[in-house]
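In structure tokens, one chain follows: the form predicted on its own.
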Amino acid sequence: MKKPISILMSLIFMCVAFVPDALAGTFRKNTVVMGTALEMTIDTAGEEAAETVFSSVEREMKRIEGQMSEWIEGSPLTEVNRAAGVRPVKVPGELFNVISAAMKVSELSGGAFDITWASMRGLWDFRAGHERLPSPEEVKKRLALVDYRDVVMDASSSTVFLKRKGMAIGLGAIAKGYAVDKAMEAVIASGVTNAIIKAGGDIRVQGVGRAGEAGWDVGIQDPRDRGRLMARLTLSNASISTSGDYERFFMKDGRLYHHIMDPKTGYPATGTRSVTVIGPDTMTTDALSTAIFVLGPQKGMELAKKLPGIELMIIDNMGVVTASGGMELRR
């Protein structure tokens, strides 16, 4: 689960539609896309040349949406969940090149990230008057089809194979991040080079912010106060995603449970309050973001250190912040 990050700059806010900034030629949007809140904020020559960059924006991230939500009936990804334990399945690239990057990312973290969680879906249930604690039983049961080493993938018929019924896929710690990816590729097409993309947690920086400025300043929330920020960077050209336990969550017997799962045990990862990653790619920092959460903060640490490109800023369950040496922080 993605928590939204605080945006400081004026020039990102909840709208109902997009309006002229104060600043001139700064346009910005808000609306719903993939099942999340997108914001949109670009600079661009006029009203009419905004609304045509939003516009493919939407059709971009709802273009990717309808290859692989697993909520989409006919989507090519349902029909691989249909086929599990039956057929390999046909998929476009674009899929079968995702699902490859999250198969990386699960051998990078040594199964932490797993897309087969889908697997578990629902056992938990975290609406509010709906909140459902599983049996152990039935968390052993699901969680012997959880293994992301049984996803069989064939590049040269673009096939892809869960080997038992009953498995399944879920994209939703990777697929929003790709979305962002390629709908800021449809911006900078037009033409515009400072922007920002925002899918709920996941959020990809273009270009220097206001005129003059050296980028976007960001905002890291507390997890446990909406209304305190944690540390303030500065950002330009690059993504940043954060993955926390407050959004999704239900208390029982004086314990939180979050919907982030530990693929190992089928119960919420534990250690761990929130994890933000940068990086040069949403796709990546979407992912790492949850990988590095089920790992907790010395391991998630070790992982990060290990990839290039790749900043981290955990807070723990005690409430410790850690940052690699690259993140420059502000308070």
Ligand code: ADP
The other form holds:
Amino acid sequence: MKKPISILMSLIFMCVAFVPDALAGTFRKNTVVMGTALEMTIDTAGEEAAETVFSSVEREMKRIEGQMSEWIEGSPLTEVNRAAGVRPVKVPGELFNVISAAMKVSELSGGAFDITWASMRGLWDFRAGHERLPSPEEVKKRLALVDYRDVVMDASSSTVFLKRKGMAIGLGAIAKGYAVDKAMEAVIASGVTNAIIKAGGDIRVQGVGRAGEAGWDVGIQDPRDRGRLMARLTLSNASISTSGDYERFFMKDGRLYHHIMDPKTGYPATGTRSVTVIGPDTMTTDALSTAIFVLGPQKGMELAKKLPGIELMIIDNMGVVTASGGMELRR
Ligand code: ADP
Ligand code: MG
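Structure of the form predicted together with adenosine-5'-diphosphate, given the form predicted on its own:
Below is the whole assembly, all chains and molecules, this chain first.
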């Protein structure tokens, strides 16, 4: 079961790779949306038709970003954050639903997933050249503002209220997954039945890949050896999300600090190196991959087992790989 640490050190570069054969009429486009690399692969009649579909995907993702980004001035989410401790803010139904879904994942994970982590915003900076490690005092003070139970949701008025001044919500661990789901809806609405949308570590596969097959042949790549797959599955109409400590991080005094925070400590979660979750929709897999990253292998696996249709592969901080029954591990 156990793998040597030395080998698995390199797994921090893990990413998810797809291995479908080239299909006649398969078109691909790479671009950047929501600050993330977006890769779209669709099976369609011709280049012109493909371009139309690609544009509808980009439009849809930008629309969602405009609602759910905490950085776009005037977005409904920035209004919620600005009114923290003052008043409830009426938000569009989609934003209300995504925040509600985030609350459910918080409850399921006992607070390991918490969108009010953003109350600590500014303390940490992971951008190259801007690295910032906060003092323990700063962390302690701001951590007092992190608590999803202080987010008051009112479905009848579609309002969100952050109870305390200084609190903030950040949807970085769930909105991209939601956007991928909506993007795939746009693809399907245009009549395409075979498609993959990959936005960073969040992926949706639609259809079966090749005619007559049971689904897309999906591999989770070993970064140490690009030709080697750690796990493989056949997926149809499913979502895959990966959260890793290698996405955004800096090193200081020999320690790695990364962007997935443990809301209990205010510091990056320490038990996990990488998590891949497979499930029925991308909003769920996106949020769960972050939640399980924070929970660590044992509690993470317990949670995954309770949830129908969820498969999980997790690499702990020692490089030990554990997977749920539905994943075929390649050793
Ligand atoms: P990525 O952004 O690389 O896809 P994730 O989906 O795991 O990775 O989301 C990580 C992001 O989620 C962080 O950059 C931050 O915006 C936010 N975040 C960090 N810690 C938490 C947490 N404990 N709960 C909810 N969101 C978090
Ligand atoms: Mg996530």
